[in-house]
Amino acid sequence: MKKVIIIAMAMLLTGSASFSQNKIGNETEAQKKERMQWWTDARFGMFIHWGLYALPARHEWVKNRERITNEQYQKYFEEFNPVNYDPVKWAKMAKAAGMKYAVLTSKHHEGFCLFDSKYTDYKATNTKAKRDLVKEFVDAFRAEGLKVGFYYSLIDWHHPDFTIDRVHPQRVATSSEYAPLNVGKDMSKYRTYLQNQIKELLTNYGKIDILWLDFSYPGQDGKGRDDWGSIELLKMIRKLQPGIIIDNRMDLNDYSDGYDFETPEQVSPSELTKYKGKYWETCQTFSGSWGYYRDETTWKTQKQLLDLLITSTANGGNLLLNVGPTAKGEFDYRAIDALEKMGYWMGGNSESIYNCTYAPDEFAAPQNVNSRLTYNPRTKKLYLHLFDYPSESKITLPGYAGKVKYVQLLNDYSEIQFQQNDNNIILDLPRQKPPYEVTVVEFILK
C-alpha cells in the first residue's frame, strides 16, 4: 500500500496524474495526427455564414447591435425566400478557387435553423424556402469532392430558455438588472436543446468532416462551458463522429483534447507566426463582416487574400474564407470576383499550398525581399513566394549552395537558372514577371 502511494505522489510531483485529469478522451497525438491529415494537406477551406440576418444585410450581429427583440425580427423569417438558392453553384466555385472543404452556419446567434429541426419551428422548412437547406448544401458539395462542415451557435438569441447575458441584444447596464429579465427562463432547457440539435446534425447528414462550435465568453454576465455541458457535448460528438474535426470555442482550452484547432479570426498575416507549430485555422473574410453586408466596401484585395493564405500555409496553419450570400441565396458579385482570381493562382501555383507547412530551418527566406517560404515534406520540395517582383532579375539566397538540384517557376515549371557563390547561390529571374499576383519559385532539393 505504501508503495502504492509512493508512486501517486511521484506522479503528481511530476505532473503526470495532473496531465491525465486533463484530457477527457484517451486518443494518442499519433492518432490525433493521422485524423487531421486531411485537414493540415488541403490548408484552405469556404466558411459560408447565411441566415436570416442576410435580409437586412447590415452585418450578421445586425439584431445585436441594433438591440432588435424577436418581434421585430420576425419580418426576416418570415420573408426569407432564397429562391435563387443553389448549393451546386456554390460547391463549383469552391472547388474552381482551390478549397478542399466547406463549412456552412446551420444555426448563427440569432437562433434561425437551416436545417429541419425537429426540436423548433424556426428553421427554413417553415419559411418561403419550404426545404432543408443543410442537405442540399451537404449533397452538393461531397459531390464535388469537398469535405463538409457545420458551424453551429451555442448562442441563441431566439430561443425562450436563453438567458440574457452581455452579448444578448436586450443586454442591460448592470449586473443586477439580468436577475429580474431572466426569470421564467432555465438555461438547462437550452443546454438540452443545444445538444440535441448537435445530435441531429451529426446523425442526419452522413460524415461531417468539421464542427465549429462558436462562441464561449466566461465570466460575469457571460456563458461559458457549464452552461453549454461543453464536457459532455464532446463525448457525444466523438460518440457520433469519431473522425471530426471541432474547433476551440467551447470553453475547453485546459483540457489537451478538448479541441483539435485553434481559431484566430481576423487577425494579420504578422500575427500568424505565433502559432507555428500548432494545428490552427485562420477565419477570415472578403470584406469587414460575416454575414451579406450591402453597403460595406472595405473589401481585401487579391494580394491581401493571398498573403493570408500563403502566409498561414508558410507558418503551418489553414485558412477559412468566408462567403455571405445574398438573401437571394446567391454569392455577391465581389466574392464571385474575389474566388475567381484565388482560383485563376490556385491553378498555377496550388503545389505550394497543398500538403504544405513551414519551411525547415536550415533555409530562410532571402533578404529585402518581401516573401514566404512554403515546404511539402513529402515530396521534399521548397517554395519562394515573391509578393514584390524584384526589379533586379537576380535574387541571392543564403545558404542554400549544395542543397538545391534544379529550380523552376512553378506556374509553367520553366527553368530559373542558378549559380553557387561561396555558401549561397543567386537566382536569375525572367526580367518579365509571370502573369500572376504573387509569382513562385519552386526549389527540388538535393
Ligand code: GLC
Given for the second form:
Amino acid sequence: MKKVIIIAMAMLLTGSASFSQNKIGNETEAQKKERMQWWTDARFGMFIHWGLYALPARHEWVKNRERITNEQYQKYFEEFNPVNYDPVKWAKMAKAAGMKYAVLTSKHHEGFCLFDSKYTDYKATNTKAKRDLVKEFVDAFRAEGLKVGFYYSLIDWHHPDFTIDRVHPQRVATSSEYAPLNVGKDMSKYRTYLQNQIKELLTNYGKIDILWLDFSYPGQDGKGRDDWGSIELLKMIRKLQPGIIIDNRMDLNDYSDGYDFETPEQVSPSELTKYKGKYWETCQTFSGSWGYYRDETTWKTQKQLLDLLITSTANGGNLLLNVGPTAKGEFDYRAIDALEKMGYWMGGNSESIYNCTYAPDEFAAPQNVNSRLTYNPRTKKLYLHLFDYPSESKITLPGYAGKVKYVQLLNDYSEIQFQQNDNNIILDLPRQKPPYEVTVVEFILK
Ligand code: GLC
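The form predicted alone done, now the form predicted together with ligand GLC:
Okay, now the whole complex, with that chain kicking things off.
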C-alpha cells in the first residue's frame, strides 16, 4: 500500500505534464469536437497562395532564395496588376472540385498585404489592383457556400522592424553578425503591427472560419512565441472569433489548446497514418511550389492527388490542396485541369469522403490489393477504395462474414454480388473498371 502511494506521488511529481498538460483557455474536449465538426466533416479544402511572388513566378520564397532586397523587390509591387482577378470564378472552381473551404494568403513572408490594412502602405489597394482583394475573396467564396480562412505570415521580410534572422533574405553566415545588423530594429513594434493586422482581419471581414498562422522557428537566430506574443495573440483571436479554427504554427504546441490542428506539410500518404486520432490537415501543392511557378513541371498525377485525399480521410484528417494563381489573377491551366478531374471523381464518389473517417478496427483493407478504407460513423457505411483495379475480379475480405447487408459500387449504386466463405466475404466486381481513377465499393453494414 505504502509502495503504491509512493509510486503515485512520484508520478505526480515527475510525469505531471502527461496528464495535466498546460492550457490557455477552458474549453472541454466535447466543446472542441463540436467547434471542429464542420471542418472534420468537410475533409477537403483549397489553399491559395497569391502575392507579389506570382510575378517572378519562381517560388514564393524567391525573395529569400535569391536574397533580394526590399528595393530590388519593389518592381513587383509596382507592376502588380491582376487584370483578370475574379474570385467568383475561383470559388466556383473550388466548389466544383468538391472543396468545402478555402484559405487565402492575406500576407505571405514577403510582407505584401492583399487586404486594405491601415497599418501599412505595402498593400493591394496601393498597387494597380487598387482594391481590397481579400474582401472580394471572402464575398465570392461565402456566396458559393464555402467556409473562408486566412493564412497570415508571422514572418515579414519587408517590415523595417522585423529583425534579420536565419531565414531572412539578408541572413548572414555567423550568429555574431546579427546584432549590429539589427541595430534600430524593434521587434516589439513589429509584434504590435502583426497583432493589429490580425485584429483587422478578424474584425473587418465578418465570420472567419480558419486562421492559418505561419510559422515559428525558435532557437538561435530564429523566432517563436515571444517574438509573436503568441499567448496574448491566441487569446485575442479566440475572443474576436470564438468559433475559429487555428493551425499549430505559433509555437504553442506544449499547450493542449495552443492550437486546433496539426499541419503535416507536403508529406507522402504513407506518413499520414501516424496522425490517426488527432485533428490534422495535410497541406499539399500540385507541383512543389506554393506560389505560381511557371517553369515547374513535376505536377502530381490525379491518382497521387486522390491518394492524398483518400488516405487523409482514411486516417481521420483533411487535405488542403494548394493553387498558386498567376500574376494576372488566374488559375494556371494545369491547376484547372487537376481541379476538374477531382470534381469528376468527387461527383461520383464524395460520399466516401465527406463525414468520413477511419474504419472500425474489425474491418481491414485487403492485403493483396492497393486499397484504403473509409467509414461514415453516422450512416455506418464502409467504403473500400481500390487504387489498382484487380485483374481478377474477385476480392476476398477476411473477417467481413456476417457483418455486411448489401454491397454496391458507389459511383452508380449498382449491386456488387458477394459470397460468404467461412469468415470471409468474396466480392464479384465488374470485369470492366468503372470510369473513375479510383473505384469505390460501398458496404451497407448490418
Ligand atoms: C511553409 C512555407 C510557405 C508555405 C507554407 C504552407 O511554411 O514557408 O511558403 O506557405 O509552408 O504550409
